[in-house]
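Below sits a lone chain in C-alpha cells, taken as the form predicted alone.
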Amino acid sequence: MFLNSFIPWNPDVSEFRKNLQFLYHCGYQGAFVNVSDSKQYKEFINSEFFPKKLPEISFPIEVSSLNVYKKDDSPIVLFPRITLEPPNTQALKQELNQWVSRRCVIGVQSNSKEILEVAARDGRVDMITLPSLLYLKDLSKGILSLLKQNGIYLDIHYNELITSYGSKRTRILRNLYKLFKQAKPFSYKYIIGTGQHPSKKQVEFLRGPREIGAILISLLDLPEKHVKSILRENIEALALIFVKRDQHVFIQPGVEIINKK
C-alpha cells in the first residue's frame, strides 16, 4: 500500500475532496493528514474523512487492516499527524505533553541540532523532519544515530524539490545522495510526503509514488528494493503503529496485544 506521509488539512472539504481524488489517481491508497494546531486536528477528526468512533478490527492487525479506517466520503485511508515545531526544547517538551494522548502521529520539524536531539532521544516523537532539503547537509552523525538507535522515522519532503530550479534544485540533489550514502535506507526509517508549500494550489505539487521512486532510483543512484522500503513499507510501518496505539492493543515497540479475546 503506497502511503504519502504529509499531506496538509485544508477546512475546504471540496477542495480537500480534489486533492484525495488526484491523490488516488497518482496511485496512492492512503495518506497521513497534516493539521498544524488544535482547531485543525478537532476540524479533521470531527470530518467525513476520519471515523469519529473507533472502528472495529480483526486479528492479527496487518496491513489490510489499514482500510478499516477509510470513510465513503474519500477515495484513500486518512490518518492524522501534527507536525510540531517549537522553538526550544522546553516548548518541545510541553507540546509532546499536549498530543501524546490525541489520535495521531507526532513529528518534530526544525533546523535547531539541539530540538532535533531532544526529539530524537523521546520515545513520544513518531518523526522528525526540516524545514527545507537545504538543511540536510546538517543532520549530524550524532542525530541520525539516535533516529536509528530509536527507531525514529525521517521524513523527506519532496515539493521543495519539485518546485525548485537551477543551483537551488542541484544543491538539494546533491544533500539528498549524500544523505542516503551516509544513513543507508537499509538500516535508517525513511518515510515521503508532498510536505506544505504556501500556494492555494496544492494538488500542482502532489506526485505519484511511481514518480518519486524513478526519481530516488535514476537520480540518487538508489537500489529498487531499498526504494520499495521507503516508498511503501516503512510508511506502512508506521500507519500500523498509528491503528495498534489507536485500537489500544499497542504497549511500546517490540510489546503488544496480539489478541483481545
Given for the second form:
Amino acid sequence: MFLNSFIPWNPDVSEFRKNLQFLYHCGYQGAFVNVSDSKQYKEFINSEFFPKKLPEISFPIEVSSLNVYKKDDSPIVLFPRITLEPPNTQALKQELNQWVSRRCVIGVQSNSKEILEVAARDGRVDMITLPSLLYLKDLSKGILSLLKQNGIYLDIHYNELITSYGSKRTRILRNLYKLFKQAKPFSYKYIIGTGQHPSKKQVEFLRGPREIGAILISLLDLPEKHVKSILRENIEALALIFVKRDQHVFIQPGVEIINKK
Amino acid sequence: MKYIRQRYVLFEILSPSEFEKVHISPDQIIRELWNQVQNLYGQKGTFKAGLWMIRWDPEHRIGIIRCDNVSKWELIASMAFISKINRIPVIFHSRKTSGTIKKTLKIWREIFKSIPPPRDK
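Next up, the form predicted together with the partner chain, please; the one we just looked at was the form predicted alone.
Complete assembly follows, chain above in first position.
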C-alpha cells in the first residue's frame, strides 16, 4: 500500500477532492493530511473524509485494517497529521502536551538543532520533517543517532526537488545523496510526501510512487529493496501506529492488546 | 542472441481539468523527454536510452515509449521532472513496464479498457 506522508488540508472541499482524485490516479492508496492548527484539525476530523466515530476493527491489526478508515467520499484512506513548528523548546513541550491526546500523528519541523534534539528524544514525536532540502546541516550526527535509537521517522518532501531548476536542483540532489550516504535507509526510517507549496495549485506537483522510486533508484543510487521500504513499508508501519493509538490498543511501550475478544 | 534488450513503458499524461482537451502531439512529448533525460543524465545517458515513441493515443493521453532495459528507471525519473509541455501543466504517470509490445498492448487494454491506436507507418 503506497501512502503519501504529507498532503496539505484544503478547506475548499471540491479542490481537496480533486487533489485526492489525482493522488489516486498517481497510484497512492492513502495519505496523511497535514493540518496546521486546531481549527483545521477540527475541520478535517468533522469532514466527510474521516470517520467521526471510532471505526470497528478486526484483530489482528494489519495493513488491510487501514481500509476501515476509508470513507465513501474519498478514493483513498486519509489520516490526520500535525507538523509543529515551535520557536523554542518550551513551546515544543507545550504544543506536544496539547496535541498528544488528539487523533493525529505528530511531526516536528525546525531549523534549530536544540529543538530537533529535544524532539528526537521525546517519545510523543512520531516524525521529524525536514524544512528544506537545500540546507540539511542542522541534521547533525547526534540527532540522526537519536532518531535511530527512538525509531522516529524522517519525513522528506519532494515538491522542492520537482519545482527547482539548474543549480538549485543539483544542490538538493547533492544534499539528499549525502543524507542517504550518512544515514542509510536500511537503518533509518524514511518516509516521503508531496509537501506544502506556496502555490495553491498543489495538483501540479504531485508525482506517483513509481516516479519517486525511479528518482531514488537512478539519481540517488539506492537499491530497489530500500526504495520499497521508504515508499511502502515504513509509511504503512506509521499508519498502523496511528490506528493502534486511535483504537486504544497501546498500553505501555512494548505492551499492546493483540486481540480484544 | 539480442545484444540490446528493450523495455516498453506504458504511461499516461494527467493534467488539471481546464487543460484536459488541449492537444498534445507525440513529437512534443518525445522532445520534452529527450531534453529532460539530457538535462539529468547528459548525452551519454540519452544515446544509451534510445527513446522512441511506439504508440500515442491523443484522445485518452496514453502512450508507449521504448527504451533500453538499463535506462528504464532513468526514463521514469525524467518523466517525474517534466511539469509542463507547451505551457500545459502535465503529470507523467508511468503505469507498467514490459519487455514486449504485445504484452504492453495487452496491459493497455486491461487497464484503460480502450483499444490502442495502430502504429504509424
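Numbering follows the first chain given and starts at 1. Note that this is a predicted model, so its numbers are computed, not measured. What we label the rigid core is the largest C-alpha set whose atoms superpose within 1.5 Å from one form to the other.
Undergrad: Hey, does Pro11 budge by 2 Å or more at the Cα between these two forms once the core is superposed?
TA: Comparing the forms between these two forms, which are aligned on their rigid core, Pro11 does not shift its C-alpha by 2 Å or more.
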